[in-house]
Structures are given as structure tokens and as C-alpha cells.
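The chain below stands alone and is given in C-alpha cells; this is the form predicted alone.
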Amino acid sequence: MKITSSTEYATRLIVNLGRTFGAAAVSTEKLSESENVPADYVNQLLLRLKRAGLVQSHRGSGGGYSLSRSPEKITLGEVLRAVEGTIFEDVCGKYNDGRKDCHHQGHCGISPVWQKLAALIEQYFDSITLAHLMEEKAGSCGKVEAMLGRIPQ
């Protein structure tokens, strides 16, 4: 799993929209300015989020974007899938297309490890809502600490 700039920017954009949930739509220009992300990139990311049903667009003089559901009903996992397609790459699945050959298919001891790790990562991201992210303070990992226990420094 790799956290790309697209994932980071899309997450920041959708959290920004979460903070205005129930109010007027936010323009792409305002989102671009407030998150310091180029406007063209903002448009691309919002289109992916819209296709996934996470945001909706509004036309007209007060147009822009807003969340399609409340922040409590949108998970970080949904955002990651909307932007990247998957959360955790299916390591073994990339050998199923016939072009590459894994000599261990069917007899692999590591495959269950990748599958369990993928399930844990997806479960974790699916447990975090936009509301959780909006509660976090800068520099805090409250949700992480609550799930994993206090991490020694």
C-alpha cells in the first residue's frame, strides 16, 4: 500500500467539504485555495469522488461541491477506493493475468499473510469516518492510538 498525493489531497478536500456539510456548496476555486491544491487537480479528484457517490455537484452562481451523505456515513476506505481503485494491492492477483508466472500459486505460504494484511488494512480504513477525521486535532493520532494503544515515542 502506498499513500499517494492523490489520496492525501482527496482526503483533505473531502474533510474540508465535511466541515461545511449542510451549508452552501463549496466552489472548486475555494477548495483549491484553502487546501493549496491546483484547481485542475481538485477538479479531477472531485470527479472521482462524485463517480463514487461521495460528493455531489451543484450548478449555478452558488454552485460547487458538497458531500452526498453526512460525514458520519462516509469512510476513509470509500475515499481511498474512489481515488485509487483499491486500498491494498492484491499481490497474488497480479500473477493471474497469464503474462507473469508465480511458481508458488496454490502452494504459497506467504499468500495468506498478504490476504490477512489486506483485510486488516481495509477494515481499519473502513472504520474511520470523515466525522472522526474532522474531530482530530493537528498533530494528533487519537483514532490510531485508540485502536492500537499508545505508541511509545
Second form
There are 2 protein chains.
Amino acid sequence: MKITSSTEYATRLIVNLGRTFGAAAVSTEKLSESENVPADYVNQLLLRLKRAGLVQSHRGSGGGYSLSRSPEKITLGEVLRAVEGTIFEDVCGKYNDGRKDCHHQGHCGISPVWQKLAALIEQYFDSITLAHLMEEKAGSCGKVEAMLGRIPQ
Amino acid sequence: MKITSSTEYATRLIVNLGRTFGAAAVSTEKLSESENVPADYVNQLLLRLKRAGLVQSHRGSGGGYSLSRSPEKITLGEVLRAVEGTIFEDVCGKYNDGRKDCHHQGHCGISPVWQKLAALIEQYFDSITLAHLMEEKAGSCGKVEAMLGRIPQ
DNA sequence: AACATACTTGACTATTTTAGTCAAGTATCG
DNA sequence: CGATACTTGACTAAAATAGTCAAGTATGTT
Ligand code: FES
Ligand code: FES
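For comparison with the form predicted alone, would you give the structure of this protein in the form predicted in complex with the DNA?
What follows is the whole complex; the chain from before opens it.
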């Protein structure tokens, strides 16, 4: 799974934008200062969020970024896929030049575990919205039960 | 989360040992050949598994490694912690020289999400035994429901 | 005892990934 | 027109990963 500085920063940045949703756009320099992330890095990350359609940009003086949807309609999963590409990369076949050298191919007991983990993680991230993240009390970090029904056994 | 080549290899190696549980020990060279992992790397990984008490070594000719417990009593979580140290590293405070520069410290909506994810993943890995991994049919990769009861909301 | 087998230890290196930087743009507002 | 601020893509330093190497030590067999 890819949890890098981009993950951490992008999450903080978009939550920051969520706080001023409906109000004026925020410049990357302001974001850089308030979230303590290098300015050029902020640019890079917000550009990816923009390309994924999660935020809008407004050029020129007084411009900046703003959410393109309300915080309830943006999930953490979308944010992470936007900045990292894919959240959980396949484990089997990643090493040994891509060929699966497992002896029990087709009915292997290991690979389903990685696949299910991937599903578990994706579903978890998709169950969490920006609105959840903006709540300033701990404990509301996704309803795990609700999400479980959708994981294939 | 740390899912590296060590993770992948160590899992395959210990499953391999599981298959001959009760029979003779298997040399690292044999393991290297049958699992297609560099011999010196196999040595390194099995040594870590040994230090964690999951496998036993037998020196001298005819020696090798064998499980030190039955496959039902070894979990994937134990294996991963043995080879990687910690499975999921803290996200908050990992960047920005260790200080949490979140504006809503103490009641932040983001950090509980990483913490819960970590718990989710650890519980999942701990719910899977070597015996599960050895079953050569897909689909028996841990009972997610059972594991959920133990995750703090 | 000698010898081959096979684990043990720890340092070392090449490769890849991550984190962050830089420069040269383009569009918009006032 | 000029300042503000996004846009693009390449570039670099630092860290992590993947794998190697060499010099051991212990054990079973002959
Ligand atoms: S297919 Fe990857 S370990 Fe079996
Ligand atoms: S404490 Fe890390 S983002 Fe709030």
C-alpha cells in the first residue's frame, strides 16, 4: 500500500479546502503556509487533485483552489487514488520478473489474502468522506460494519 | 504499510515449510530452488523467522529449517512482524520532523482514520493462520466478521 | 579427526522509490 | 500592462529496498 508524504499532505490540504467550502478560493501559497508543506509540492499535489476532478482552480490574482463538490461527496479513497495512482498494488507477481512462481497456481491460498486485504482497504477508504475528516472529534472514522457487507468472501 | 519482497518471500517460504511439517527439516538451498528466491536472501529471512521463534534450525548435514509450532498456531501477522518489524507505521508525525502540525490537535478527524486502518489491517493479518494459507482452494482467507468485534470504534 | 553440509552474522552495494526542487511557461484579474 | 497565481515537465538528493558477500560456527557422516 502506498502511504507516502503525498498521501498525508494531500489529505490535510483537501480537508483545509473543505473548511472554506462555499467561500473564496485559497491560493497554494496560503495552503503551503497553513499546512506547512513546501509550496512547490502543494502545487504538484493540487494539480493531481484537479486532474481527478476533486478540486477546481481559479487563475489570476485572487485565484486559488476550491472543492468542486461538497465535502460529503468526496471520499478519502478518491483523494488517495488521485495522488498515488493505485492504493494497493498487487503483491503476487510483483517480484520474480512478473511471473507467478507459486506452485499451486490457480488455487493458491496466499494470493486471495492479498486480494481481500486490498478490497478491505479500498472499501474502508471509500467509506470515509471529507465531511468525516472535517469533524473535529475523534471516533467518527468510518462505519466498518456497513462497509463489510460489500466485501466478497 | 510495509509490503515488500521480504513479505512476499517470507510468506511463501513459511508456507512451504508448513507443507512438510512433521517430516524432516528443509535446507535453505532447497527452499531457494523450490520458491525461486535468492539463496542468501532465504537465509536472511529464515533467520528472522527463527529469532521470532516461528521456525527452528538444525545445523550440520541433513539440517535445515522446520516450523516450531503447528501451522494452525502461526499467524500471518506474526510472520510479517518478524520480517518487517512493524506492519503499519504511524502516518501522523512521520513527516515535518516529527511534530504534528495539524491545526486541530487532540481532536483531529484525520489521525483516527489512520489508527483505525492500522488496527483493521493488524487484526486481519492476525486472523489468518498458516493453515489457512496452506489450503489450496481460494476463498478461505479469513473471517472478516469475527475480526471486527475486536476493533475499537 | 577430517570433511562436507548447512546455519550464522553483519556489513556492504546497486537499484528503485520517495520527497522535494526548479525553471520556464500560461491564464486571469484589476 | 503588470502582478498574481496556476501549469507543465524535467530534474536531483536522500532514503528505502532488494539482494550480495565474506568470514565465520556448529553438526552429522565417514
Ligand atoms: S500466487 Fe503468489 S504466493 Fe501463490
Ligand atoms: S494529526 Fe495528522 S492530520 Fe491531524
